[in-house]
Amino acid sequence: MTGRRIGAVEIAAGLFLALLLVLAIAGPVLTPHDPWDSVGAPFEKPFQGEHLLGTDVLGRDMLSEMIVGVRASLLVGALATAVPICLGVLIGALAGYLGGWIDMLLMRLTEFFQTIPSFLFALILVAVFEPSLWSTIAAISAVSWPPVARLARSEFMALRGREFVEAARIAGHSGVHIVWREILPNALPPIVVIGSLMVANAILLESAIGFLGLGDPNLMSWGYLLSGGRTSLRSAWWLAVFPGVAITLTVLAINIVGDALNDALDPRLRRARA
C-alpha cells in the first residue's frame, strides 16, 4: 500500500486557497473601490464597463465587494471551526480516556445538542443577541462541536489500550502526557478531516444566515453579497450567482485539501510509504 500523490486537482485547490488568503489579508488594499460606495449606476451587467463584475442595487462595485468579502468569510470558517474543535476534541478526550460517569455524562450532553435541530438553533441564537459577527461565529461553534466530541471519543477509546499507551504508562508518564503526546497526535487525522469539513460548513452557516438578513449589516461578506441579491435574481442575476460561485468554489477546495491532509497526515500510510 502506498499513499496517493498529490494531483492536480490538490494542487489548483491549494492555489485558490492560497489566493483567498492573500485576498483576505491584503484585499481592502487590492480593491479598486471603496466597496461601501456608489461609483456607478445601479445594475450595471458585468464584463460590459468599467465594472468588471457589474455593480448592486446601489451602484457598488460588485468585485470590491467580492474581494472584501473574502476576509469576513474565511474568518467565520476558521474561527467557528477552531472553537467546536478545541472543545470537541477536549470532551472527546476525556470521555474516552476516562470512561466511566464521566463518559456518559459528557456523551449525554453531547446527544442532547445533537437533537437539536443545528440551523434552526443557530439563526435562534442569532436572533437573540445582536447580529454581529462575533454573535454569527458563537451561534456556529455552538452547534459545531458534537461532532467533534463523538469522533475523538471514539478515536481515543479504540487508542487508550494500544501498546504505545500501556509503554508510557509503564515509564510512569502523567495521563495528561499520554493523551496530549501519545493519543491525540495518532487521533488527528480524521479530525483534521473533520475539521476541513467543518470550515465549509461555517461558511456554508454563515452565507445562509446572512441570505437569510440575520448577518451582521456592517460586515461585507459573501453571505451579506447573497442577502442583498436575492431579491433582484431575475433582473441582476450576478448579484447573487458570483458570491454563491465563490462559496462553491471555496467549500469544494477546502475539502479537496482535507482530504489531501487526511492522506499526508495518516500515520499508517506514513509507515507505508516508509
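The model shown is predicted, which means the values in this text are computed figures rather than measured ones. Numbering follows the first chain given and starts at 1. Between two forms, the rigid core is defined as the largest C-alpha subset superposing within 1.5 Å. Compared with the form predicted in complex with its partner chain:
Core-superposed comparison between these two forms: the Cα of residue 200 travels less than 2 Å. Positional change of residue 158 between these two forms reaches 2 Å or more at the C-alpha, relative to the superposed core. Remark: with the core as the superposition reference, the CA shift of residue 131 between these two forms stays below 2 Å.
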The other form holds:
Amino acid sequence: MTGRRIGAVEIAAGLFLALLLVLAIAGPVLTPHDPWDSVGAPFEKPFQGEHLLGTDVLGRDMLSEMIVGVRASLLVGALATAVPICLGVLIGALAGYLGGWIDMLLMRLTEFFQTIPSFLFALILVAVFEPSLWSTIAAISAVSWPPVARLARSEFMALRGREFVEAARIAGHSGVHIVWREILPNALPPIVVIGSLMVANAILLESAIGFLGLGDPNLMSWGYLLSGGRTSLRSAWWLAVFPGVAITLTVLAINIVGDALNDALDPRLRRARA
Amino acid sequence: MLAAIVGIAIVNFGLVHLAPGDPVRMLAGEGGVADATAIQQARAEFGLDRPLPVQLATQIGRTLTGDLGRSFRQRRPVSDLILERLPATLLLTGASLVLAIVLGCSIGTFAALRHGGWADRLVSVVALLFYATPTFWVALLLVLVFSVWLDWLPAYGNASIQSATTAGGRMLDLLSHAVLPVFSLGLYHAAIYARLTRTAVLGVANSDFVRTATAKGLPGWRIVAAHILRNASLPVVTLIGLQAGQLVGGSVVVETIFAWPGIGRLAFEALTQRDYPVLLGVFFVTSVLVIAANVVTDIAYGLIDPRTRARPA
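For comparison with the form predicted on its own, kindly provide the form predicted in complex with its partner chain.
Okay, now the whole complex, with that chain kicking things off.
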C-alpha cells in the first residue's frame, strides 16, 4: 500500500463504492429491463446488440441482473458485518472488562470457533436452516465474529486500567455505563477498521455460498448469478466473468478504502495486519 | 486438543438438535421415516428416545472411537467414505499449501529486497488483486482459459477414462489433472503469504543484526537466507496454522468445480442430498485435521525460534 497519503487509487476506490451505493439504492429503477423477465434470445453475446452485457440461459438481460445484484450483495455485506461486530464486541467487552474465568472461558470459545473450518461450518448452517437471505447472513455472522471479539477484548483490557475509567468508577458509575459510555467510544476506531474489511469478506462468502447454489433462490445476488454462469461456462463465458469482475472490483475497492481508513484512524495497527 | 475434539462433537450434536424439524429426519433421511412405526424404529436405533445428556455422552464416546455414523444415501459407514476420499484432498490441499508458501514467500522476499521499486509495486498490486478475487472465480477463469479455450489441461476429475498403462503415465495423468485445482486453491493463499512475507522481511531487514552481518562482510544470499528469512518466517508459520481451515473451506469449492474426488466434494454432495451424517462427519474430520495442523505449527514455531519453546517447570 502507498501509505498514509490519499492518492488517486484511494479516490477511485471511494468513487466506485459511492457508485455502488447509488446502484444499491436506485438500482431497480435504473435497470433497462426487469431482471427476472426474458427480454431476448438466450445466450446473446455481450457488446454487440441491444443487450450490452448479453443475456443468460433464460434470455434475461445480464446488465439488469448485475445492477439488481448490487443491492443484494451489499445488503448481505452490511448486515453480515453488523451482526458479528455486535456479537464480537459484546463477547470481547465481557472478556476484557471482567477478566478472570469469564475471560478464559470466552477466549477458549473464541479460539475454538476460529480454528474450525469456517466456510464448511457456514455451509452446514445454511443447509440445516433452509437457504434464505437470513440463513446466509446468520451463517456468515456465525463464522466472522471471533477476530472482532479478540480485538475488542485487547482494547477493553488496555483501556480498563486507564485514568478516565478509574475516574468514572470513583464517580460511582455502573459497570454498564463505564463499558458503554466510557470505554466503547475509545475502543471503536480499530473496530471500525476491521469492520470495513469484514464487509469485503462477507461479500466474498456470500458469493461463494450463492455460487454453490445454497443462497436465497429468490434473491438476485452476484453469487446467484455466478452459480448460473458456472453451468453454462462452455457456451457463455460472460455469465461467469461479469459477476466475478464485479465482486473482485468491489472487494478490492473495500480493501483499499479499509486500508486508507486504517492508516487514518489508527497508525498503530498498520503493521499488525497481515 | 482433546477438549477441542469434544467441542466439535458437541457442536455437531447441537446442529442436529437445534435444526428445525425432527432430528430423526436428519439422521435417517426422508426415506427412513415413511410411517409412524418406521419413525419409532429409527428413533430407537439412533438412541433419540433417551434423555439428551445421555445422547450427548453416547455421541462423544462414539466419535472418540471413530464411529461417525452411517450414510443413509450410500448405506455405508461415514468413516469409510471419508477415508476413501481423504488422500485426494490431502494431495490437493498439501500441494496448494506448498505452492502458496514457495511462490508467496519468494515473491514477497523479492519485493521486499527491491522495496519501492517498480517490481515491488507490481507485486503489491498483483497480490492485492488475487487477495480480492474469489477462489471459485479464479477456478472458473482457469478452466475457461486453459480447458475451454486453449484445451491444454483437463477440467474434471483426477484421472482420464482411458488410464495410462505405465506408472509414469498415470503419474503424468494425475499431475495434468491436478494443475488447475492446485493453482485455483493456491494463488489466493500465495497472495496472502506474499503480502505477509514482504512486510516481515522489510521489518527484519532494517534491524541491527542484519546491519552487523552486512558489516561483517557476509555475502548477500547468506544474509537473506540465514539472518533475514529465519526471523521473517515466524509470522509466516503462524499464518500457516491460521490458514489451514481456510484451505479446507476452499477445497470444498475447488473440488466441486473440478469434480476432484476428495472430502470437499463429498461434503458438497452430502449438502445437496441432505445426507447429514456424512456432512457432519466431514466437518468433524476436517476440524480435527485443522487442529492437528495448528499443533504442528506450534512445534515448528519452537524449532525456528528457541525463545518460544516452553520451559520445563
